[in-house]
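Have a look below at one chain only, the form predicted on its own, in structure tokens format.
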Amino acid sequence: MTAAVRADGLGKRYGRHWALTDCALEIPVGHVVGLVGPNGAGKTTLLGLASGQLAPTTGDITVLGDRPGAGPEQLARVGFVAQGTPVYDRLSVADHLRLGSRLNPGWDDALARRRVQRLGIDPGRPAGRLSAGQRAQLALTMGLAKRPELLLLDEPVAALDPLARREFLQGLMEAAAEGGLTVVLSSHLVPDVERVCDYLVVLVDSRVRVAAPVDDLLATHHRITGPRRDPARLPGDRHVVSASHTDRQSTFVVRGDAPVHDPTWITGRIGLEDLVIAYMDPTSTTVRTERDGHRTTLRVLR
């Protein structure tokens, strides 16, 4: 089956700065993918490369089996909503829909008008006078009505209030279910990713740290706590994602299929947000100090 996005040795450099380095990635079709990572990790650059707006410095990337932006047919298969959900302030909502129909051969005008009506957005209102949530919904409508096979969204809900975010994500889930399209959603809001995504890609320091279905990640990652121990002494079939220590105790986030058969260790499940944090900050350590009978935990980054 053709991958939605496939990258091999992909890199992008701006001057002396590498925004993306040696990226190896394969995203299968049919998923809603959460692309997460700290600021500056390379998320926007990866989406720019996948949409054909940027050219790679090194390596290769294919989207739906072809080079991004290879021609009109390839461009028609990919929708892109840039960061900040940009729209034209002086154009009305109806103007946006007419523009979309002229620029996109597969434009679904009925879908666009139906979404605008259902959302209660006045077609005659200039986009510059819409609320942030309505502007985001208009941008999503433009992306969906193009009827793409792959929809790329770069931090589309970052500036929205919780209610507007929920409404946007609900609309996205409904559209993905109805249209069977693949979605890549860049976000630093892990609860939003957890709500809508079934596949996760974590970018850290311009490199892919992990990429897999969410259910698989949650099933194979655990938090184990026990007597202080060097990570090298853990069973060899477990990959240590992150480690923290007190003077007597160690806590690890580990990846492995087999359970821990050691009565001195407590094994617990890990949520998606903690899993993402573990991959984003794998070098953190924790030290403990005692003061007035209370435990103080200090997070030390190195």
Second form
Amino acid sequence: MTAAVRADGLGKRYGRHWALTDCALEIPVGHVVGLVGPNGAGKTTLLGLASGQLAPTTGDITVLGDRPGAGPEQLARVGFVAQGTPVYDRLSVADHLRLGSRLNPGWDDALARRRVQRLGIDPGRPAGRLSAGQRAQLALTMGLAKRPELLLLDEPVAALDPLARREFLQGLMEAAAEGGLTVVLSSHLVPDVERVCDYLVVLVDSRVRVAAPVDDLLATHHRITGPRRDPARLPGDRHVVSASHTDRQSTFVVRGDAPVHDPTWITGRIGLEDLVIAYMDPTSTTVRTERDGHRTTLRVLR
Amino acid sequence: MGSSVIEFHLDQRSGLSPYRQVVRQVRQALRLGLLHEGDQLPTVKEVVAQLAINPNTVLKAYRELEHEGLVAARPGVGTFVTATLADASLTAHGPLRQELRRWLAKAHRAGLDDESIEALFLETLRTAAQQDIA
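May I ask for the structure of the form predicted in complex with its partner chain now, the form predicted on its own having been displayed?
The next block holds the full complex; its first chain is the one shown before.
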């Protein structure tokens, strides 16, 4: 099957700064994908490259089997809601819909009108006078009514209050439930991601740390705690995602299927938020000595 | 959502994945007699629009319930309850509780305190569940 997004050796440089390096990624179609990672990790750059708004410095990216922005047909297949869900402040809601229908060959006017009506937005109102939640909903409406196969959203709910956020995600999920739509959204809000996404991509330091279905991630990651030991001496075939030690105790977040049978070790589930955090801080381990509570950081041997 | 009998809710602190929570809430409703044979579950779109959760989560939950023989999907119409859990499970509670009491007494005699028992129980439940899936 054609991947929604496939990247190989993808990199983007601004001047001397690499915003994305050696990015290898394959996102299957039909998912709602959460793109998470710290600020400056390259999320916006990756979405910009996938939407065709940016050109790669190195490597390749294909979106739905074609180069992003390759032509009008490709542009019609991909919707993009940029950071801050921008709309044209001076134009009315109805103007937005008219503009959408002129610019997009596959524009679904009935869907756009239905959404605006259900949201209770006055079509004559200038977008600049809408609430933040309504502006975001208008931007989503524009993205959905072009009937894309892939919808990219950059931090769509970051600036919204909890109610507006929930309403936005309800609308997005309703659209996803109709089928035929792949969604990639970046977000800092892991609880939201956990609710709406079934596929997770963790981007740290301009590299992809992990990309997999959420269920697989939750099933294969555990937190294990026990007497202090070197991560290299852990039993079984496990990948240590993160490690922290006190003088006597070690806590690891590990990826691997085999359960730990050693009774001196406690194995626990790990939630998505902790899992993401473990990947965000994968190279350092915190050492806390009992004597003075002093913290030092050292590199894990890998 | 006029036609559906139950409404789902999500507890993000429960430690259970949204899909498990949906499965559990249907089973619970069956056990409590809130759902009867022939009742329609909320459509995927209704659940998704209400909870703002991933549609595949709901599909997966409904598929599992179908696999367990509790519901059946009628394509284009919806998902309907085909079985009940109420009678069978409630009558089984008594004997199971007795067995569990005997087991608890055994565990106490072996020197386990309540916390160890709880940890052992949860750990065993979890590994058994994983083996069932595998």
